[in-house]
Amino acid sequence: MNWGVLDRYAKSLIKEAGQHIKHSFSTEIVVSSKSSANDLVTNIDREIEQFFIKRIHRDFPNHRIMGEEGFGDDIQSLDGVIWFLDPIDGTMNFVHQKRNFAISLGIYIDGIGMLGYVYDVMADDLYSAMKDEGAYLNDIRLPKLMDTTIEEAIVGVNASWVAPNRYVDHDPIIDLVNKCRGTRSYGSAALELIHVATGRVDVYMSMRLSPWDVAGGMIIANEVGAISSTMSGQQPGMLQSETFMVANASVHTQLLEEFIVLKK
């Protein structure tokens, strides 16, 4: 596999898709909900996913695609080359704000992340990484992360995980919120991963994310020294929804040991 060629192809496809999304603001956007009233999908999500799938299947017929909107392949194993795609990560932001959303794409071979992309469409910022080759914002290489402490850290966490919930003991999370420097929540997992990769945020955690949410950003974050795992400390399995955390390496273990208590 010529990863350089595939990298250039993927970047071109992402930029073309981004233009389609921008042009959609002058058309009617049809919004509906999936699992709940807060789980939104639009006709643009579906159109962009179908755009990617049509092109990838045409140009790389042996590659498989796992897409959020379900137009890709039925992925039951990580064998071969798989594209993990979220056509619009942060659909609620897309609908309500017309910003703070991203195209998220990760390309893996036999379960190993090789190419990762998060495209902040409205800012025209393309974050990308190739395994063992560093991470970039457009053409500027991102520096390795500096060490930090819990007391100095900014933590990306949704307020719902601080309230009583069925996934995690909220009391240690409250303790974390009280000890850290501050908290943030941006409404797009892909962009949250980028905020960790750029040092804007030091930790991001979520109790339920799908492979397409994290596949691209995880490769980028790992290239600058962040550590990605489930909230039980395992490598993400990439076949189903799981808990997820990405953190500056200097605080990752402490977070797992002191602040994360998953419910049975």
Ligand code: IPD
Contents of the next structure:
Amino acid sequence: MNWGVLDRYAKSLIKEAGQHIKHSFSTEIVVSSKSSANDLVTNIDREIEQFFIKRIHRDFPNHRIMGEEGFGDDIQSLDGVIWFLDPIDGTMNFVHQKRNFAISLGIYIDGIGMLGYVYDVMADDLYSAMKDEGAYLNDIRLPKLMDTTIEEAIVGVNASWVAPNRYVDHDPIIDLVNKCRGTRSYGSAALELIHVATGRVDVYMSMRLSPWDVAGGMIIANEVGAISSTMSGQQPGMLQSETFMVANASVHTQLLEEFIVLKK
Ligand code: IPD
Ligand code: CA
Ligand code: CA
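Let me have the form predicted together with this ligand next, following on from the form predicted alone.
Below is the whole assembly, all chains and molecules, this chain first.
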């Protein structure tokens, strides 16, 4: 596999998809809900996923695609080349704010992340990384993250973490919120991974994310030294939804040991 060629191909596909998304604002966007009233999808999410899949299947017939909207392949194993695609991550932001959403794409071979992309469409910021080759914002290389402490950290959690919930004990999270410098929540897992990779935020945690939410951002975060895992400290399995966290390496273990108490 020539990863340089694939990288250029993926970047141009992403930029083209971004243009389609921008143009969609002058058309009618049809919003519907999926698993719950707050789980939104639009005709644009579906069209963009289909755009990617048609092209990838045409140009790389041996590659498989796992896409959020279900137009891709039925992926039961990580063998071969798999594209993990979220055509619009942050659909609620897309619908309500027309910003703060991203195209998220990760290309893996035999379960190993090789190429990662998160495209902040409205800012025209393309974050990308190739395994062992560093991470970039457009053409500018992202520096490795500097060490931090919980006291100096900005923690990406939303309000549901400090209320009783079925995933984690909320009392240690209240301690974390009180101890850290501040909290933020942006509504797009892919962009939140990028905020950790750029040092704008030091930790991001989610109770339930899918492979397409994290596949691209994890490769980028890894290249600057951040650590991604489930909240039990395992490598994300990439075949199903799981808990997820990404953090500056200097606080990742402390977070797991002191502040995250998973419910059985
Ligand atoms: C969602 C966003 C959101 C996260 C949800 C995801 P979607 O993706 O990333 O920030 O909290 O868990 O499902 O539905 O907008 O693609
Ligand atoms: Ca998503
Ligand atoms: Ca989505």
